[in-house]
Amino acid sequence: MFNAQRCLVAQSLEEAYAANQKRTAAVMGGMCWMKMGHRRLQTIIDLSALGLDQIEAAADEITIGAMVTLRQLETSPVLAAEFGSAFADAVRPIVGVQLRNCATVGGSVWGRFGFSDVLTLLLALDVEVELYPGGRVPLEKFVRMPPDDQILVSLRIRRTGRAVAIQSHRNSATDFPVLAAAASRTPAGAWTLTVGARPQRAMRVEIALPAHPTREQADAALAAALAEVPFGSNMRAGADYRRHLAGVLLRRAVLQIEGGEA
């Protein structure tokens, strides 16, 4: 458990950012992972008064505030209308409703966790991260940036008409994923794949597939794409097993989209 001398409930992004410039300060999200650490902090910064707990749809994009919980992602009618069951499929295996009511999307994305189902799904979409004061950054670039003292404000998902599906495999229910994989397709037929829990953080690759691919065509394209993706071993699985599993889960995601189920 960490220690902190005070909790600042920020009344503006400017106040939160100013407080976060000190090395002895940290922004709190749902605190599901922060509480597992052993840091000694002067100040923890609470963003709950800034109205960042909403999911809002505009004509060209969907905004997800940093304080939106994983449970909100799971139950959002806005996300379900745009992406079908993908967000619910991504977060439903994560521990239980109690934790999903606490864990925030901002904490999940800012942490850049290798095991993150949320990051695996978001990378398959057209997403920008809104930072204060740095402005918008493509999510694919953000995940490669080192952590800094900016404030993550929201995620902006462009409404490009992508169909998306996510699959994951766990050794036991509610455990960390052995592998997570997502696929998405634009209306023009461009495909994006992401592979997470490699066990490194999720990675995005593009592939070319014909309209309504056969299983053989899908397998060939997936094999070529996965040749670009490095896999590693840890206590949950070996690299070779993860590579095989990635092909299986991505094929399922592609066929789920092609079958109109995503």
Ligand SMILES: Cc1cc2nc3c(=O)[nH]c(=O)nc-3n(C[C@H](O)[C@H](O)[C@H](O)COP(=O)(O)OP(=O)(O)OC[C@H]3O[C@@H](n4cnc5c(N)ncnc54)[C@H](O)[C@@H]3O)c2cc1C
Contents of the next structure:
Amino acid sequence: MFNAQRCLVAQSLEEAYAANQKRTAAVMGGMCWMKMGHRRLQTIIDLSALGLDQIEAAADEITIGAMVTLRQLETSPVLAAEFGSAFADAVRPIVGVQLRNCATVGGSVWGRFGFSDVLTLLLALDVEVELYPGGRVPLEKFVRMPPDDQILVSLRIRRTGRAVAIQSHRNSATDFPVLAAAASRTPAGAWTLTVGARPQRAMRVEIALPAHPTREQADAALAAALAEVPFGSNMRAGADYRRHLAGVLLRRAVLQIEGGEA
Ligand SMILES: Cc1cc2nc3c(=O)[nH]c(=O)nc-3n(C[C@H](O)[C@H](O)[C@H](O)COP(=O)(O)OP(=O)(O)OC[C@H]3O[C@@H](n4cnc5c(N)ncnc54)[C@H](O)[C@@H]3O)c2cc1C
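Right, and the form predicted together with the ligand of this protein, after the form predicted alone?
Once more the chain from above appears, this time first in line as the rest of the complex follows.
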């Protein structure tokens, strides 16, 4: 459990950012992950008064505030209308409703966790991270940036009409994933595939896939593409098993989008 001397309920992003410049300060999301650590902090910075707990759709993008919980992602009619069951499928296996009611999307993305189901899905979409004061950064770039003193304000998902699906495998329910994999396809037929929990952080997979692949075409393209993806071993699974799983889960995600057998 971490230790903090005071909690600052920030009244503006400027105030939150200014307070976060000290090494002994930290922004708090739902604190589900922070509470597992042992940091001795002077100040924890609460963003809950800044109205960042909303999911809003505009004509060209969907904004997800940093304080939106994983449970909100799971139950949002806005996200369900745009992306079907993908957000619910991504977060439903994460521990239980109580944790998902606390854990935030801001903490999940900021943490850049190797095991993240949330990052695996978001990387398959057209997402920018809005930082204060740095402004917007593509998510793919953000996940490779070292953590700094900025505030993650929101995620912006461009409404490009992508169809998307995510699959994951766990050794037992509520455990971290052995592997997570997502696929998305633009209306023009361009595919984006991601693998996460490799066990390293989620990444996109470069692949030559026809707009409407048969199962055989998908298998051949996936075998070639996954040969280039680094997988690792840990207590949950070996690298070879993860590579095999990636092929299976990505094929299922592609077929799910195609409306075929999964
Ligand atoms: C037991 C357990 C099991 C889990 N299993 C899974 C799983 O299977 N799959 C999965 O994807 N995830 C899993 N998670 C992770 C979880 O989903 C969240 O990603 C995690 O708890 C972080 O979210 P949080 O809101 O609790 O962030 P916090 O713990 O509050 O913060 C995490 C980090 O982000 C920083 N931070 C938070 N918000 C901001 C912000 N707006 N701006 C700048 N910095 C910020 C904090 O300072 C801290 O460094 C698990 C977590 C736990 C505790």
